[in-house]
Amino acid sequence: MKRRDFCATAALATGLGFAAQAQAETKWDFATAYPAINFHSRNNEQFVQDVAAATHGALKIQPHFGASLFKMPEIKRAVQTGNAQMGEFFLVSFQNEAQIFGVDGLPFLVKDYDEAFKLYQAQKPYLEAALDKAGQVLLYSVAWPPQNIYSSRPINSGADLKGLKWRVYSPTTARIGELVGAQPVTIQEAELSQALATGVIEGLITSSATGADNKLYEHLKYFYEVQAWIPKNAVTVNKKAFGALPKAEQDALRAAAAAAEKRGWESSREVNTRSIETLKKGGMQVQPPSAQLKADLVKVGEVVTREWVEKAGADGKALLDAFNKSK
């Protein structure tokens, strides 16, 4: 073979090698709704880095924070249709699609993180089945800190919530608003600051982390540690996209997801303590609920839970039975 023919052949082989390498590289978009500073986002960023390292760059995942790719209500559907290969969404916001998504938003069902994790274990088989029907695979789920009441005015009983412009983010929070006579207003986290600044809302129930991230102390004065429930985010992947991965990359993704779930739950506990201190330093009055407020909310919670069980049917009852046995 002449030298120039050899060089041409070598160049072609090298080019084909690079082409094969490029073809083997998979790139995914990961849609999230929370700012990069949020602990969920930081956990997701570490997950992305772990996947890249474990697959030696064969699977590259690009996170899009702050609802920059899709708004939170759109993310689940975007993953289902493949418009984003991965997504993170707030489970309880999709309770109307499947009641199973809403179980961790039931008031006073769990009293702490340990019980919240047991509830997740009871929920997980049903959650995976519901997501599978929607063309998705559950990778991991991480809890928010407990949900507490923020208000522009003192709240000493359920009656004090009457007429309050109340931010809702799920069917349960909307139902609670109705039961206490508040004025429910649907507002996503990315719109919180503007809604408060313009008086669209005057109070809400959300986590200490959301309050600290969004500097709610700049608009609201009162914070009541009712610890109503401990909801979760779910991180899912499009079922077809997952199935198209080589087995080794699927295993790497699962391993990184397991680490992210463990790390995320631990971070949530730490963030809760830190965020409450941030709220105090910002001038917010942090206090426990009065006995009357707690009693009134418990009554509301009993109504909401009873209604949920009726809608959730046999699966809902089996889930709660499994959870109660685990306590």
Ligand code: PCA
Second form
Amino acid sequence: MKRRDFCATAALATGLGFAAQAQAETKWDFATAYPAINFHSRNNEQFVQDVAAATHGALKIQPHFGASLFKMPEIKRAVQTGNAQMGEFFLVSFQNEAQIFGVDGLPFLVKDYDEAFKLYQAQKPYLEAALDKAGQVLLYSVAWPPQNIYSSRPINSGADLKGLKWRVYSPTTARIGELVGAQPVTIQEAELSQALATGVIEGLITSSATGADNKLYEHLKYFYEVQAWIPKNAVTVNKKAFGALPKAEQDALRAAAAAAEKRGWESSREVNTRSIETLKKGGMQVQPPSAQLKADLVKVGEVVTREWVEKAGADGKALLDAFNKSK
Ligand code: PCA
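Starting from the form predicted on its own above, please write out the structure of the form predicted in complex with this ligand.
To see the whole picture, the full complex is given below, headed by that same chain.
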């Protein structure tokens, strides 16, 4: 922050409990993995501005978009070790660390955003506990739009996925690929366009938003609205960094986080509608799955869900029970 801005900020910080702290400016790095145009990124940007305004510039958070500071799989650990004070990461990618991270990646468990939000409420206590163990505090969690299949060739059944170079982003998507006989390849979102351009992958399951952000219609022609699951990002803060903040700043951070969560879920729905239009305009054939494809995916979904339940133990069972009760 420039000296001049600092004086102006300090002068503004009156009466709200920030006057005394206006001298002590905290600067945090916020590692994220998605492009600046993505709706999660825009939401994070607004969050950062809200925090700056609410703390009169005492807490300055610098977002780093597009995996420019850490790659997505490294972000959780970076927050844990304090190499970045804040981070955003894709929960289902971390399922091997704690099964409950992967519950929102289970096929056909939720049918829409309302159920996805209920699943989040059931998951939240376990999520907070698992993150606490990993030295971080959950600030907010926002859903991606529903996950749909993109492919270079028509897919009318599970058998049509056989041999397809299949981009995966989680243990469950890898297992699905294996079960249908595809060739699973782990690729991060930041590397999607390149992987498609070089033929490393020929199909994937992701949201309309990620398809539009990365202009997937330039490489892939077929889009099947299977709406298989509605996974989430989590935004977390290093526990020690959070604990070191004055109480007023902690409260400001929490309030801005609550607003970001609400705004994020709303924009996820809007972005879904808008992105599907973008895909169509780009020349993609957007269609519902055939009955055969749907049936085959449901079957595969049952296998991966059963395997998840076995691994997730008592916590997993309690989580699913809580969700089913809330439905
Ligand atoms: N986009 C991200 C995560 C889920 C989504 O819709 C991705 O494909 O990596």
